[in-house]
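Take a look at this single chain, the form predicted on its own, given in structure tokens.
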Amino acid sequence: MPLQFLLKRRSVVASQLQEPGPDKTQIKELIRAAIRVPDHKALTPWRFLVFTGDARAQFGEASADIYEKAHKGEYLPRHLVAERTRFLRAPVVIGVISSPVESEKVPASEQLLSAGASCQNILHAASALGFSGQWITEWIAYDPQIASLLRLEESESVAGFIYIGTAVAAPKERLRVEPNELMSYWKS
């Protein structure tokens, strides 16, 4: 891969995403390129769930419920609207979910950045196969119903969400920080 190609990344806003999205094929290689990360012990501590098609609006409706039950009536027409439509947002969701396996030598929080990981190599893979991606969490990353509507065990956690679609506009490139600001060199 170019280094020019990791230079450029950038992500695409979930609502500036639109079909064509991923295939079958095409995700089973996202997927592929997910497993591909720094994954000490091979404990693979991590599993992906995929949004396609219509379950994309039926996760939208059992959201949009647990988030109307929560705010009992405490909020505008519109944010009941933009809970069901969460995920049509874009044309594939994959959530990445963080799945720590008990190790003595692998702390849970190293496995934890090894899904993080996946969550990038997921939209790196998204980008070199022509689509456009962003990495979200937002408050259903971390509702304990929503972790149960997709039957999380009690030690896993969502690490992201990663919409992926076709972008309507390239995305705007934004200001970065130089590396020497960001950067030292130890010495003793």
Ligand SMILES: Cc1cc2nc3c(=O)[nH]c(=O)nc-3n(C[C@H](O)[C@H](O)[C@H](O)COP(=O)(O)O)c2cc1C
Given for the second form:
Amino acid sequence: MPLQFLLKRRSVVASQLQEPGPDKTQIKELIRAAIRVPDHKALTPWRFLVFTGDARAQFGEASADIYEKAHKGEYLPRHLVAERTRFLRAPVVIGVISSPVESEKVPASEQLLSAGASCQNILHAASALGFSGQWITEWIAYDPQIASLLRLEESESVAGFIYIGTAVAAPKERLRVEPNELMSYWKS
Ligand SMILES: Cc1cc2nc3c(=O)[nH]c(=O)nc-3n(C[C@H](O)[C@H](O)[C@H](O)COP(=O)(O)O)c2cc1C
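Could you please show the structure of the form predicted together with the ligand, as a counterpart to the form predicted on its own just displayed?
And the full complex, kicking off with our chain again.
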């Protein structure tokens, strides 16, 4: 991967992602990249839920129901619309599920980090295919009722939802901290 690609990397916010998104073959390539991450003891501590087409709206209807009941009328109509259309912001959404395995050698935190690497690899692979994306969590990543809607196991959690599509416009640069402000050479 050329260094310039990494040094210029930017997310594109989900609301700025439109059709076309990756097709089925390209989605498989994204998942191939997602599983090509550092994985201590090769535990395969992740899996992937892909949302395309009508499934995005169906998820929105179900999550809006959960939202409505949880907030007991204490919300504005536009909040419900946002819930219903959450996954419709991009042509494809990939849920990266951290799926830790019992291990004496590999702590759960390492397995979660590996799922994070999968999220980042999906973003890089999407860029390599000419798409843009954003890694988003929002409340749906942490809600127990959404976890059961997604049929997650007790030990599983959402590492991220990766929204992928074609950027409406190229993202602007944003300020980054200079490396020297964050690094030091350790000395005894
Ligand atoms: C674990 C994780 C969760 C995130 N969740 C959200 C989110 O819920 N909403 C959001 O706007 N950005 C979220 N972000 C930040 C975006 O992915 C992205 O980094 C941000 O839009 C800045 O763009 P950049 O990646 O080009 O710096 C999250 C990032 C990470 C690593």
